[in-house]
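What follows is a single chain, given as structure tokens, in the form predicted alone.
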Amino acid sequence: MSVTKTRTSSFSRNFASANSSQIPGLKHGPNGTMFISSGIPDLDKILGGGFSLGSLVMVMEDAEAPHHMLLLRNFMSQGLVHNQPLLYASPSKDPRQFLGTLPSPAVPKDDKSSHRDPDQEKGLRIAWQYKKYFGENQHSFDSQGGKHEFCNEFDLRKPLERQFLSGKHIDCISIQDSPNLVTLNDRCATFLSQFPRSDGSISSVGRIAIQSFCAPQCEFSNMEWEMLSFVRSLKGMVRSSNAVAFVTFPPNLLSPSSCKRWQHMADTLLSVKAIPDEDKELEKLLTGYQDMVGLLNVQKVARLNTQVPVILEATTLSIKLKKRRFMVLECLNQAPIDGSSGSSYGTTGSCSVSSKSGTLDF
């Protein structure tokens, strides 16, 4: 008796791949790229889907004011909601102390019509084909395809529960004592060995997040050869797992040469600039800049697996705290043609022109 063999073809769908979909804070890409999200909404959308797997991210601070925290806080925040392992290093001397001014995500307001009582769904007047919509599958089809599965809002006035930080997923360490980054560079080579990027699917994903790399409280900050280094060895390590490294560092510490070359090593490269208070130019310029806190500039997108470059709306952002609660990043606008701030780069992010229509002579 024969035995019929399956035909395949070289079309077929990667089931590994799809399976991988289903963990949360994790979604596929082009080119056969994976996301993962950076916390905040409006960037995600930025950077066409958020933090690539096996990229590096650097944030370059301002000594102005700390808006490079807010990035750090939402980053941290998204992986311990999605139980992803998290190695934080920090120069203070206690890292684990910072874990508690991470912000909650905040309730979505489809969540309160999920929990209704069934007495009261059974007086919904629908038809009965509908009713499969809700209830368990409901979560699902929420917010356009998972939304708030993938990406979450925090709330920045609300601590995160302990529930997220009294897991053994996380590991902190201080970088304050170290005379050299050998401990550093071990730390994180052990936490990388957990996400080992294989042709099989994807099981868990890691986040590192590193803040003010070269700090003046670390012995190490003048050793800047040293430093490019372990940047360098970090972008290796990640770049063959299935991890994200998020590092912030203030430019201004660093010679312009050193300074360029870690720009250089980047895949994704961000920088923070405070508003001055009383800057009268600079009001009468953009609509909204009561309500701005601080400027965000995309100088460079990881684009990994692909040669084409990348074209963005808008490369410099305002950040504004909706409400004093969540942040949002707005296109900046030029004030004031027809009166209305800058909006979200969700929906629309163009300067408002004004036109005249009339007969064109010939």
The other form holds:
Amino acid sequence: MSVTKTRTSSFSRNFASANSSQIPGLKHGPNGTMFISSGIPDLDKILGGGFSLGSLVMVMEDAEAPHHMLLLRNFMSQGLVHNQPLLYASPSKDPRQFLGTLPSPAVPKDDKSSHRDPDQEKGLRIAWQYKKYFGENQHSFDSQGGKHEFCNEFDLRKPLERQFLSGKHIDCISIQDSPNLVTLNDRCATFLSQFPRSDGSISSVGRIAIQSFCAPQCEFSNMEWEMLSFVRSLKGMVRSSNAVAFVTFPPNLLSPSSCKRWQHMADTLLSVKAIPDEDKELEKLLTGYQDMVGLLNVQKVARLNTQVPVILEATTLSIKLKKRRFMVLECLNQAPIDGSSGSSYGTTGSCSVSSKSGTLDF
Amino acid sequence: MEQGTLLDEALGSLHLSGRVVLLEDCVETSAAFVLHHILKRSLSQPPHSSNVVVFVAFAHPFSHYDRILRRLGCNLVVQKDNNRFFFFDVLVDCPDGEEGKNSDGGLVALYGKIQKTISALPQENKNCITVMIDDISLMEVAAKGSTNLVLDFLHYCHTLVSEFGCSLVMLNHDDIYSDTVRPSLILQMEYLADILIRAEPLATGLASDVHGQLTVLNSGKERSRNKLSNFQFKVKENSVEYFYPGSRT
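So that was the form predicted alone. Now I'd like the form predicted in complex with its partner chain, please.
Next comes the full complex, and the chain you just saw is listed first.
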């Protein structure tokens, strides 16, 4: 429903069959890459399967809204659910506290059945002879349920259970007080040395999450070249190990040229934006405006081992919270223009939007 | 290969010996595919089986290029074994790891290695060497932002070009410098370059049929006239389609 098909070549291998790898939470991707889940099913589909192992994911924060935290939390939770070691660095005094706010995976069975039942009943009442098709439907549903091992849906209102947090796999660092990046670099290096890349089986997978990397409370936040060389070395280290680094940063605190450099270094680049609360014009233009909490922009999709760019049908997606619990991403839908409002025919919605803010594309 | 794509036509003469090629791209559109194309071209041209490529990789590990070039029909491992492809991985063995050599970011040592490699080559290989750098902006990061160090490095490489008749191919991202007041690095690089290739997204955004456009400015050495070509492209796994705007049915 919400997802754009990224790329289909007639020669692509069907990986669904080769899906079950030895460790949960890993999936084969094209060109010899492996995917781990972002923790958001929709985002995985948009990115063509998830985050590639060895890639550096960067999220450009919105200065006013904490939407990047949604992505960060789901990324971290997904890793913990799969029992993957985690390194979390944050500019707060006590980063371990943040673990208490991580969302818990939703129980899929309940949710699914409660979803399906009314539909099924209605369908049966209309045409019972189509029952066999429902059988097929269910079957595909089940196979999807199996896939859910790769990616869970997270209930944002339920905190992650203690059993996932008590593990010894979690390493937390506060980057607030460190005067330079040497310690962080060393911690990342020792963390990543657990997951050396070798051709053959992957024994475990690590996740690095760095929150608000160049936030002003960090002492190194004005040392742009030091930060750049840290990002470069992080990228190099991650590339040669079975891990994904997820870094969020506020781009407006960097100089424009430095910000561009960061964007070039990212393998996958996302940006989040809040949407203004009572924007009447936007509300008229977009359907489901009330449910949106923000916009997600996919600026770059990792292309490891390939030269072909991933062209998405839509790069701007709305972030919605389904039942205030589950995060979903949807393409923007333009609302039908209200004929009764008497607005002139010439001023179509897309025109006024694109002139208003360049970030929306239809 | 023989009939030549629009890009080959724009690049001109069959081998690029003695030329400096600068590729420029931006976040939205990567020009890495041109780099792969030139790499393949210099390694697999039949009349020049003595061609040698020295590749300095700041951006990706060997496996990345190997996989891409294999799709394009060129086996880098074999070329490496035949001493026709030299790969310098400066991605992982990060120069700033060594405490003592912080001042130069390891660039001096890197140049030394390149020069040693080239001078150790047998005579018949010496006249068609291609030095490729992917990419300069990361070299700048390695040099901790010292433009002079990078420029020195490039000038040394340029002397190699004139000494041995090598060609030098380098990639940089020009949107980094777009709001710098005096972007001396990119200007100097553009001055050095005989052929400037710029990849840009279409003004109307990216489409699945057209991945962007290339502008090739070829200032030939013998001709005083510059040749400017402009066309669009679509990148595929094993080839790239080039076409003039609007010429695709």
